[in-house]
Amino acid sequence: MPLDESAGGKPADAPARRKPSILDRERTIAPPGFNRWLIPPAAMAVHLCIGEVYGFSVFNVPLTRLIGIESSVEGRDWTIPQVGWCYSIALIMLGLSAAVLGRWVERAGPRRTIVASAVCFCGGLAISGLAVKLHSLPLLYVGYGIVGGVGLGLGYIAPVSTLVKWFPDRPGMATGLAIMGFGGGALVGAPLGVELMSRFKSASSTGVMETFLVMALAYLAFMLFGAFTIRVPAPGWRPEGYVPTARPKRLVTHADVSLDHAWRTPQFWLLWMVLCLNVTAGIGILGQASLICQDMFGVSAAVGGGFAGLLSLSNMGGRFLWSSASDYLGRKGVYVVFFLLGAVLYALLPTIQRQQSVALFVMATALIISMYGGGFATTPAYLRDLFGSMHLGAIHGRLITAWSMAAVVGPQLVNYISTYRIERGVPRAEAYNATMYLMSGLLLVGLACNLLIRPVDERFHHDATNPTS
């Protein structure tokens, strides 16, 4: 067969290779000597950009107003209730699609996937705005919740899986360097919503449509910037002086777990166990946190709010300083805290209602909810430790179907059985402490469910040698 010179000796008829897209994994892999604090902010761009979903709330009223402008319009204006149907669909496709795009993401690399990510959410976004503008309530729903949930999806693991390996000295605090961005949305994404609604309002507007846009194209702007600016580690790359022992921690592995194999092991499954029941104790309040405010206390709406805002701050704090204290005591360590220290909090906030002490109610509270972040953020670390890094990114999207099932059942134990009481004549600001029982007792079962899990069996490690271990 004859060479061509010019392709460097090659075959003649050989098929040319396919020059590497600005997309691909391949142009993400990091030079000698780059920095990989230069990957965390990238992360967290795209956290903060996503955050926004945890601040959806501020637009739950205007969007009941789009015909009447001041006031709802019985029959023609959209109801609190079906507008609220768009956060829970974002957040559970949030969870599906990064369980079923967890493998994809892992092929894809980063960059290709924040892209992706970028046109999902800030696309759902835009459709949102078209909703509005048509006062169509099911496109709402494809828009924010559907196509908007997968961009979530996407956005969160890929990030995190990253991070992960940039930082194997440290992965619980570069977990919660990212994941503390998107804790942190709601306090930009909220003020700005506000900002842009109020400027964009007029006599035959409410503001949402221009908002929604101009969110989309500034959300794309910080997301493109991540995608561009993120790099993933040369294989066999380890951060200098770094020497990893042969077993440090005892749930501590630096073999790999393939996907396949990690979700088929007890050890997911409890783990799934751990972050539901977190989530669903910390989300139910944290959803409701102004009007349980105002409901246990009879403060104000503006001092609600506050409480709301607050608890934020608190979500977000805990993300980075609990996932950074797990790379000293351990992933399963701090789950223990969480769940003993969260227990005797909630089981103690039915007597601080009693005793009508708002300042021991917002400290116990802040407590509790950083926890709840805490949580997020030090999950893809305990993942690491258990399954290894090789598919990270797509075991940490099949975990996360945890926090869909949590966003739905939280909320709902909270609403319905305080309705419940109050229509028995329960005192509004007695109705919660029921749920504040049962979220104490549904913490100790996330505690055994922790304490129950061991080092993965040598048997599910992955064998670089075997492709079908």
Contents of the next structure:
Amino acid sequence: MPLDESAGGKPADAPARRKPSILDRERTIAPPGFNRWLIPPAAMAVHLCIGEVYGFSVFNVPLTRLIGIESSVEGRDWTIPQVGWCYSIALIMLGLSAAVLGRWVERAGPRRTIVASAVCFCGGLAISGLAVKLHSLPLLYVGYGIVGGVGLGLGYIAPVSTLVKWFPDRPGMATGLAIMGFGGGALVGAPLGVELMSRFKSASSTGVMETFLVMALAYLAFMLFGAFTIRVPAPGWRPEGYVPTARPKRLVTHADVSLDHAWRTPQFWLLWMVLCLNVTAGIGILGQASLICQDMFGVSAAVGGGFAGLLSLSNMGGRFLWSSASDYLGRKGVYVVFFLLGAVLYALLPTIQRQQSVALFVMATALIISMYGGGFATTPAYLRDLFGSMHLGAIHGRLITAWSMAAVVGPQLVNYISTYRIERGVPRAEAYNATMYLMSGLLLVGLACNLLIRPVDERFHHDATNPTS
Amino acid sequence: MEPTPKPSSPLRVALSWLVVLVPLGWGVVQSVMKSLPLFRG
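Can I get the form predicted in complex with the partner chain as well, since the one above is the form predicted alone?
Full assembly next; the chain just shown is listed first.
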């Protein structure tokens, strides 16, 4: 019996079924004449919201003063490490939910998935507001970390795989736009959180609960805009004038690989390592940018904060620019640049520190972080090149467990090594040098993994005439 | 019979982009302001 992939592998000639709901994939198929440039803003709306997780640190201090308000009450208020777990749990759940629910995402289609993501992410924020009201740390972990984290995973993969299907001619640019939105989420979420908390702050409240609730409602509206704007292309649709090249680049396939086969290929695990190492190298610096700048160059906290702001901008910009560049340089080529240039720049940072050149340090780290962002944005297009777009969302979901792993390991690595060296008498300004060399080494390992990636063997290709393939 | 293609309204496309670019632009401005001390320092 023939399978209809657009219907998630259900029999195409199944008997009459219930009337499709407005959330069903079949109700989201674009009519003729639909402008594909409506899809990037829909995807960006979702990513701008869920990217708020990157700005969670603005809540760290206020959450440790829920009882004391002006200062933390020892033994009664939560501590920074306790609160910091929210962010870690959310990122772990992002990876897990994307990996486990990827197959459902493919079946359900982007609209239902984005609505589910909105309910989870915004519901998680609302539960977090309740947790603040009740001063319940476990409820905060459940709300922001677990429920919100599931929303992150669903919202991350659904728009990306849809965009790739709409832009077969420029998949790098398309996914760069969406994933740039995720980077931009922190730029919007962090100042929005600060602004709202200052509005709601009173003698008896830090304003966090009200902020969570307002953000939940605002983000819900935005995500629903994304959900009801997004469409999937009709089967067989192609952009006007687009003809796939008869002889594509070596790594680019015109075939599809199913999820079950894809994650058993060496290419999947090499790419997993590539993403994990690229993220580990970047996130270690990005997470503690202000502190590292202050320690290495003795600058003020305000200048350190300015450095962190600049890195956020280059993180966002790199997502779009590098990913768009990959449409011309090839995904493998762009990753070669990331790893080679990144390794050289990391290895130079200790020398730059010794010369006390803040300007050079800022330029080098901004470039490193742009490549960190670019790595995220290039990955879906790399997957499309290797495995086709049939199960792209589900395969991408499995792959971003690499990000969850790196998000936990990267900052710990930087923290542990610098603290260890400071405890052994190394001056604070030089405490990060060993970490920089380590990151450089990790990037060279990533380079080797990237160079080992070859086209997927044809025996893994999906055979549309054979349902069991 | 093939349905007649009805192109999406350019106004709708422009408004959709505005919906995301306005908040994103606000966030970018906030970050630029935040990073100014770096250049003054």
